[in-house]
Amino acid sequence: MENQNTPPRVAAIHDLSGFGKCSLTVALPILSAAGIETSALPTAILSTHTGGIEGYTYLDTTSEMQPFMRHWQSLDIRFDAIYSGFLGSFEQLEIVKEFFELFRQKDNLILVDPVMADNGELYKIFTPEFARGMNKVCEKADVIVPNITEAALLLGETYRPGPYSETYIDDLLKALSELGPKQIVLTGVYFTDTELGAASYDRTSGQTTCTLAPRVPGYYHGTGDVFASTLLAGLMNGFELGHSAGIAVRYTAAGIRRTCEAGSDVRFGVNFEQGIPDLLKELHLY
């Protein structure tokens, strides 16, 4: 950071949705709401996100991504952390992990959330050889915050429905570190049907933790962003990884009951708005 009187500046490499809570919609409130100053470089640019939505437009600006990172490397503007998620094509890869050597400093933080899959099943513009792609991705990352599925993919392992076990999930963490971050975040972690949560795992400290809460029924999205974008809020502000991850998935949960109880459209992405006052209590920041 430059000085104690400058925010944290987060570089947020995502797609752009102008209707429908995720990617960038979810993390530039988020994040800015936790005082860390937030830019964006959009993967793509669409009138709705993909989830159960029909009709949507999709720009890929993959042709636009170099010249930004061009422009924002000769204004010398640094990054104290770089924030990945969805990336739409081969070519993004390549783009995002040549960001990371522009933009890596000595002190400063990357975050990969490898958006591909869910429920066992690769999203349908992907495909396996961007799966194994996504790893080389990874590897570059010092926090990663893959799902159930997507942890699977980048092991190359079998996808196992749940509940799970302790053990399975103590394997895969420790397994995913082996790939190259040093902190892992594994998402949709449960132990019985009634509970919901993520795992996480520090490989210098040693130190696993897991946070659940009371599961809501139904499928929600863009609460992945929600999730990931929390965390980084939490680790930008200086709690240990677990204590993030705790944040997460509490104000996650907070957000997946208001619109279940509100009858929203679930299409739509969860109510995190009216949560924001509730975040910023457990960041400390009032």
Ligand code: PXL
The other form holds:
Amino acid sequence: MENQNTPPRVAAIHDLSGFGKCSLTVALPILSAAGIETSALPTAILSTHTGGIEGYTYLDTTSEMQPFMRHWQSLDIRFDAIYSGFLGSFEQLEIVKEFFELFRQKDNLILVDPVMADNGELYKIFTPEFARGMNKVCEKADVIVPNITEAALLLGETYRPGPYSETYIDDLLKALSELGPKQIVLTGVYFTDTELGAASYDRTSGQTTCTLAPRVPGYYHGTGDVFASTLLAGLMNGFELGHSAGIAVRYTAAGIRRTCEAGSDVRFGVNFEQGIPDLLKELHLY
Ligand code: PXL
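May I ask for the structure of the form predicted together with this ligand now, the form predicted alone having been displayed?
Following is the full complex, with the preceding chain placed first.
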């Protein structure tokens, strides 16, 4: 019998990119450090992520996904949260919806990061049809974490580059919540060129919050995954949405700053590891 002192359990549905710090290689360490037991359902296995690195290998693991979930179901495994990210095909969109149905409980949390685009462009392996399919996955979520490009795709709108007005961000948040999810966290929000952060909206409380951090120039890879994993770590540790988004902005921005100061290749991911002690303090775990 499990007692009260067991950690919350999350199912993380993402690819495993061996090098380049994104997806599972970010979600697993952040969630584990935050005291959360994490099971991995890999959607693909790559040598590196696909963002600006040539020659990567790609093994699609779609055929393993249903056998994984059936086995987990046969073991009566329960998840306090389900967290999906990079999905590689239409078929996977269907499988993930099936996963949500199988493992949905009254009070567990489904968080979808609709990974498919950034900076006004779809990642090269995705099509506009895939974006429409992602809509249906988002409908089933409690929380979604799109960036502004993904938000525009989900809403069937044309992408607008920033800086943004508060009204535009507010309208996006409310329109996204009408797709189904009660809670929205929008990343890549900025009102001036010197700051960047995230805005959140909780339809139940009607509360909107925004947290910004000083902007570091350059496009750092994997930051969306660091952000979403940290957001979930906050939520699973009992912090409310806006507070969790704030923790995620500060942690992600600190990782970017550290990486910039070290002069590392922006494609190789951010140094989130050395910020883990600070994150644990913010989460009141240490
Ligand atoms: O971080 C998003 C992401 C996840 N997984 C893979 C990617 C990307 C973005 O390019 O290529 C494989």
